[in-house]
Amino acid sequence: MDASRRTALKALGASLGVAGLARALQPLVDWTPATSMDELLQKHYKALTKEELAVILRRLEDEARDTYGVDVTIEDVRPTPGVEFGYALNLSICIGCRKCAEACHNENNHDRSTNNSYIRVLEMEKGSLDMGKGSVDYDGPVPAPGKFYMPVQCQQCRNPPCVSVCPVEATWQESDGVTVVDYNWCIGCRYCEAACPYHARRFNWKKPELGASEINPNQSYLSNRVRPQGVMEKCTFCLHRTRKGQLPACLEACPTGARVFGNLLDPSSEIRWVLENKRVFVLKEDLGTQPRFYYFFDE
């Protein structure tokens, strides 16, 4: 049903354009069918009542059990007031091992056949910050002489270009700074992917392939539940973990301690210490995206 919904909306978008598609979809927001069309025309996440969302979560859990043969728990984990997440990465001690990308792959229930991850690790020439010359396909022992390594993922921008181009408002920024996607509302137009200057969005070209033993059963509606075919997805700073006081999976997997995560609004947090005591920089600062993901070198 979901695939049919997105296929029809894609065709409509192609003929009407972005503005026309948004206007044409407006009546669907207020239509509440009482039949099996519920799934096809499910309300936007923001319009769901607590009771309606509970029904959807149980349906998704049943679908996961029927499809993958495993019991999962899908929660709706909301932001905590007074929290704005930030991330920092020490490029002086990142060794390019890609353990962060592997942890992201496993934590977020990515398709196993494509080895997808929200993190790309670039092997860079020392003395240069030209991302266009970085290699993601490096082999051999790491760290290599004359190289440094720059992991790149969603920058959780304060001014996210991916949000403004979405014709159906399927992606938005939450109060803790995390930009999320309502996978059931996304029509897969890929405008957000084109708008992101960090190559941080992924498109599900096919139904994800996962074995029962490979599935992380601890899931959240807006983060790591198994995404359907034909929708966009992205890093959410592991909100199913971090909004519960845990750390992102990529940080826990880092063997060198290169990653720092925390609450930007807490003056005693480690992330604030880094911002106040290190010479940090953000990627593509000239674009005005204002990332919450920072990089620094030890001096």
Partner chain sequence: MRAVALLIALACTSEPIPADRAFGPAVPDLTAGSDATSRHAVTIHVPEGLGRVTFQAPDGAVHQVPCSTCHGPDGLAERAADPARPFHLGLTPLPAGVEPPSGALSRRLEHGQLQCAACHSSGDRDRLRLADGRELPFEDVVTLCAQCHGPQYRDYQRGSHGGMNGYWDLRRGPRTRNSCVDCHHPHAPAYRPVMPVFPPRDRWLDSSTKTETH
Given for the second form:
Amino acid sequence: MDASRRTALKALGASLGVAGLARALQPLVDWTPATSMDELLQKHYKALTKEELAVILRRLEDEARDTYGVDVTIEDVRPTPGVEFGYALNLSICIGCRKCAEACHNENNHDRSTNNSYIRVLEMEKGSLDMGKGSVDYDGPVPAPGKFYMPVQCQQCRNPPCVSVCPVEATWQESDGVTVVDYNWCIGCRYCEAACPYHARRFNWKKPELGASEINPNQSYLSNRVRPQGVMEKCTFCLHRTRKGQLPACLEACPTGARVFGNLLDPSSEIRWVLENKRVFVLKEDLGTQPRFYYFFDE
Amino acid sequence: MNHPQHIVTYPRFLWRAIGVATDGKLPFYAWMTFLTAVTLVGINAWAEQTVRGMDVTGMTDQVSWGLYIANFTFAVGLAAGAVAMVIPAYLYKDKALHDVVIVGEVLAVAAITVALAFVICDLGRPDRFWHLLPVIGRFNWPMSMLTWDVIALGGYLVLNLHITGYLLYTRFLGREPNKRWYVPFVMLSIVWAVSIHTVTAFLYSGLGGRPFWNTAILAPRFIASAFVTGPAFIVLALLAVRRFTEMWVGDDALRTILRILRVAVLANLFMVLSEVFTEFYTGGSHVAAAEYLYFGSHGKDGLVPWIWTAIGLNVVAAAILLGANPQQHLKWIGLACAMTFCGVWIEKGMGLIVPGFIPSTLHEMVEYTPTVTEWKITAGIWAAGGIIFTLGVKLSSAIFTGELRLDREAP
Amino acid sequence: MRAVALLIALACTSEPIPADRAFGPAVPDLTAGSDATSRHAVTIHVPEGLGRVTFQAPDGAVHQVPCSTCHGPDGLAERAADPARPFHLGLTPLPAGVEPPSGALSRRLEHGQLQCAACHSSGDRDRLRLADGRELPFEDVVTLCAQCHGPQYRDYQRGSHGGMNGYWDLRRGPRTRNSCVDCHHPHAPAYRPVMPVFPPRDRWLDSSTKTETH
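Okay, that one was the form predicted alone. Can I see the form predicted together with its partner chain too?
The complete assembly is shown below, putting the previous chain first.
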């Protein structure tokens, strides 16, 4: 084989390879992603000025209108000084109806097809706190004999492993104790999901599917706005409500009043009364995560 | 060395290197075409995954890492294990290894590239990869072990690129390499190799919520298994080099590597045994994941055939490696290397990453099976690594045999 | 009235509440009393049809009538329910195995050993009666329940029993509390089993077998 023929063959091979590559990447080329250049180059939430953030919020509202055909308001609600949220759950009166999980689903604009929710309710066997004996896909009627029910959601740890492991600081703990995610900064490595001992974090395996009428239009940047594909999300104690003084959606949905929410820094709050007068415990205390979510029994 | 000269010779080195890399006989073209085709299939699957979301994988919120991170872990081990050749060659001045050590360096480069590719394929938002870079992103260092891994892997890649590049380039010029320009880097890369795999182990062992990983033996176990896979792969590669290239590979080199391999394969089995004993003798909820892995639990046993295959392969390979004589049983040794390579791949991948998630932190028993997309991407990445390794070895062999030299004209 | 109710509640509580905690500003002001200027009100929800009897007439129409429709101020004596009045049927113990017809007020009276007059005023059937003989409007039913259910009432006051809506921060907005009878039927107060809503629908549950129930 002479040199020129060999070079020609090489060129042919190279062009075949390039053509193959172009073909392989075709799905990316055909895709008209919602990702704008502004979003691609967007700074971290904490690095944004008030003006920059305002522009982003308007852009996100526009995107929500374009994508889901609904007018939404996306706010940036900041923590109130002197407020640290705490949550307690009375296991004696929880009946396992899962209304909290459903309320969370609706309030937080979760993907409809997967029944996603930040709350998972475990049906537990009386006489044991071993979650290995529990189940999540129980059926009714509830409460079933010999069972008690334990809803689990983000425990808003004082020492959150998910925050430590995040390589890009896309998740952090705010001054009121709520651990939040900047959905526009998260790279979707799911290290936090591996680190969380409470199965509190969820990944957007696909773009959330929601009908226009199903969307809760009262949204905030760090909580219940519809999440993009490929990022992490988690319970924020409904900060878009609670930072305005309102109760979280899961508490309002609870028919038995098993849930107690309030300001841990206020000695006269209901949550403080529970901590001081009930015998409370936290999940997996041995891990040192120091949850702000407490469980207790009446009797 | 004066710089104006390099401005002329370095581009020529690159140009000639491309020439050599794309030149070969029919089997070479067939092999490269095959690898390219598999890589393209993988790229296509990745493009599909990026568009449709990670929903196309078998992963769930319960088992949130799967085949990609399993292969990432294994590839980091392979890269670290490549150093097994470098240690005797430079620390103990083993002459026999000196000439083939370049194969180890090339393997390190290829394996690190593979590892990084697996991380990128596992990201939900590959478009935001830049957030993960120091300075321009927002680097959660020193808290996040993943940032340590970025530094460790990136640094290791640069180190090995420098060492291989420097050695090949000086040989191309027909000069003796200046020790000042590579020996310190080789020493550094030895320490660095241990560090990449230690950091990768810490990534998992630091998670208190995952009892299966939360064990101090994880990092030593990773190093031990790395010293199995690295040398095993290199033995196979050297056998292939002997067969397909002009480069000289002596039995002495193989014997030294075999010695490393014999110790490592036993050390690895010993650590697995220690782990298994502690888990099962203690019992309790801590053992739930190991029980699922080795025997199945709650009627789910998806990983049981995998892990017993891995143990079988490793035990048989250990027996062969201990009994075989490098002069007579080269084929058997090759077979044992292939077996233990596969054994560790299973043990460290599906056998280590996946059971860390089963049962979940709320003790749900959710199993994981990779989808076709995941297998395509995985095969694609390994094929791309194969391309890098093949070309690297081909280039090295051309330079080391003197076929490719500045003072010799291209054919 | 409120203070009296609290005292009664205290008397029934096995675990007494320290005085400073029981009446301090800590307690959300359930009746929007003293410091309502700085805090929004906490209102107790009054269930629809409280103090009335709902029944379906033979023509299919649903009626709500106050008790005084039949029980006049003359103190009409308690008597066994007339089977012709389905809304009373459940109020007296039924023979075992006999199910009450639908539309009845309750399946049967399942509230300890209580009789009607324990809670209902014999004189004015539109009012409730406390143990000491004083009467209450139906809207204050919580006070009536608190006579016996001290611990529950204490927890209710402290926000750890019974559903609520509105604001956790009363400086910023009001709150509505459920009344005892929102969830507990006064004639059969045990919480009835319900069918759970919203089962998990993860991908792995669709395709594979369900998780083990032990």
